[in-house]
Amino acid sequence: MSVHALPRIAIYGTGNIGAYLGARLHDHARVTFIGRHRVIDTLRLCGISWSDLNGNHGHIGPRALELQLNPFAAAKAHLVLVTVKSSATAAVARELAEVVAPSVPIISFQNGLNNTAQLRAALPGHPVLAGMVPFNVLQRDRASFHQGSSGGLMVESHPSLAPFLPVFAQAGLPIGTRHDMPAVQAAKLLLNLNNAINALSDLPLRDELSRRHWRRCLALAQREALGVFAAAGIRPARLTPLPPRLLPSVLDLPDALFQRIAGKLLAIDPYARSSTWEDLESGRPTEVDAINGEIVRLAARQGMTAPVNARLVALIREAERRRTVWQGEQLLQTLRQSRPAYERPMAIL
């Protein structure tokens, strides 16, 4: 890459955290969107429009736009982003492999634990590096993306990313470099926890974090996780202003007391919803098995059983197939029967 050139940087998967960064990285680099006919159709009529909650917005024309299909357009990157959904990694690694040039860093910025293990099996002449991104994305309408929480990308720490950390900090993008990703990754994952939630609840994030019926589901299933992720010998980072083992306590707490201690984590956009609930409503598969699914098989693999999460795998399932909506409480208290008896709460006479 010629020092005064603008780097070419490849996002394969123009989803809502794909486009959102291609959009602010567009004027700072030379941006491919490499993904599926339907989106980038869309993006060849309307172009691309991005704001975030601090009222920054752009819109790039779809002339500007470099708009591909295949992937073989990420062959002269200098750096690529993989955006897709977790159940798609396997066959972008194999095909990446095939066009993507030497020694080209690659960034997995996707839910889940296990992508980037996946894209290094098949890219082994590549520093491939685990990414994060702690910040919602929603699509608010055809072409129009817009950022609805605060946080940092956070990366992990290698020298082939020096060239590209002023061109998404120029972006607005910073970018964090971290040695403890996996650690990162299991945090994020806690907190994902709460997608499939916020998709039954059919709540923007703010009002369903807002009641503690909801809250309360939400800390069945980060208890949970965090009796796997301890058995796994795996320690989450501090993403919040509370460490991790705390959030199912302040969860739990009543809503008055909940603001008064936590009102950082409603610091979301009113708009804001969860990535799970856009997929139901769009008739699209979820990413449940790489959120709650992960603690399921994570469980599994230490003899153990996640019967929280594996419940709301199973009714992300049932509304795939046909839409239902929950109460807060009907919820809870479905959450609290898939738990074994002798974990259940006892009735207070």
Ligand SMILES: NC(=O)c1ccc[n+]([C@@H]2O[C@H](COP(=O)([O-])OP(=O)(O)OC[C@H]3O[C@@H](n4cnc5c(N)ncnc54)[C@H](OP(=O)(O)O)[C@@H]3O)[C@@H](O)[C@H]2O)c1
The other form holds:
Amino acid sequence: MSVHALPRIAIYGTGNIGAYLGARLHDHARVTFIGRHRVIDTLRLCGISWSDLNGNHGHIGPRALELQLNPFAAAKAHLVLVTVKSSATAAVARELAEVVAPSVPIISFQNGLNNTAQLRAALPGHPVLAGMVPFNVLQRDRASFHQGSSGGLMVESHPSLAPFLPVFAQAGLPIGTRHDMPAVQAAKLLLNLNNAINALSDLPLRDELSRRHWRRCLALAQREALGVFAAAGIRPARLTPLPPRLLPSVLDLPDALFQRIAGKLLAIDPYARSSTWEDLESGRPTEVDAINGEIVRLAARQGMTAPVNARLVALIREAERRRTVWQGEQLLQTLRQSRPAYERPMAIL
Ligand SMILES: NC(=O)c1ccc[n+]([C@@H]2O[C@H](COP(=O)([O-])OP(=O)(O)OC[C@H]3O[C@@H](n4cnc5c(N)ncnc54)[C@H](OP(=O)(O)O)[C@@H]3O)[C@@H](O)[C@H]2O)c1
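Previous: the form predicted alone; requested now: the form predicted together with the named molecule:
In what comes next, the whole complex appears, and the chain from above leads the way.
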């Protein structure tokens, strides 16, 4: 197929997810990477390399990449993928409203519960669709992006996506279409509650989740979130081999039993870390407010509190100012103590 016949896809916010998705789509679509100097200048020099946990990899030289700093580069796109952190969504929504035609679908491939609503509010009449990236992408070196865990992309079902779904499938990124994206996003948020814990542990994800103290920290945060979801009438979808309501009990299990029952949850590349860890390492603000902070706000709207997640937000804010590394036992104790006395178990098990 001539390159001119390929669909034009704009990546709006070229960072880990945007660079990885764009690189994989590159041979099957005309991809425009829109981003900031920090990333775009590097890609201009080095091109993009991508790899995944199954050993697949590729490289695209700088001359073959369409790299842009200007939002107007999205004007010719047939499809826009929004891949900025949640704190940048409001600005991106305003920028897209200036440049993108109303018929062009816009997919938010972001974590958190409110990005799609923010985009929709600024882009009335546009098909703005919720998406979900289940896997982790880490920047290995300046221009190299590695998928460290598995899973298929998901997106809200919409007729405007029909021409693009085969393109993603050809690129090795099949997308599942869903009618229950709020439930999918809630389930993803439950898993993302680990981002903060992983960052505080300073361990690769697989090491962290292999150790019971860290898993128990996550179980506390998830149990609290499940209570808040139940009060708010939100039923998270099942994204893992285990249903969401069983996750905290399984995370609580001793290491050997956890390995036996939930070993699949540890099918993660040994180098993978959370994006919160990466943000702290590079001195950038994290997305904690849209993740653990979302549980705290949702709880407040239900007349509840979410002290465990509030404590995690506070610890990450502190780490943004001054990097601190925690031991699992120490964090577990701190999170337990953040709960009101009547909610704490009588004996520490
Ligand atoms: N990384 C992962 O493993 C992963 C996995 C699943 C889902 N997600 C979700 O995917 C989203 C993106 O995450 P990420 O890790 O790829 O973030 P990221 O690496 O920070 O990439 C976002 C990029 O967009 C740039 N940007 C911000 N505002 C912009 C604007 N107005 N125009 C153009 N570029 C702009 C940012 O620049 P500045 O840094 O200068 O602001 C940054 O380079 C998040 O919602 C995240 O939760 C991430």
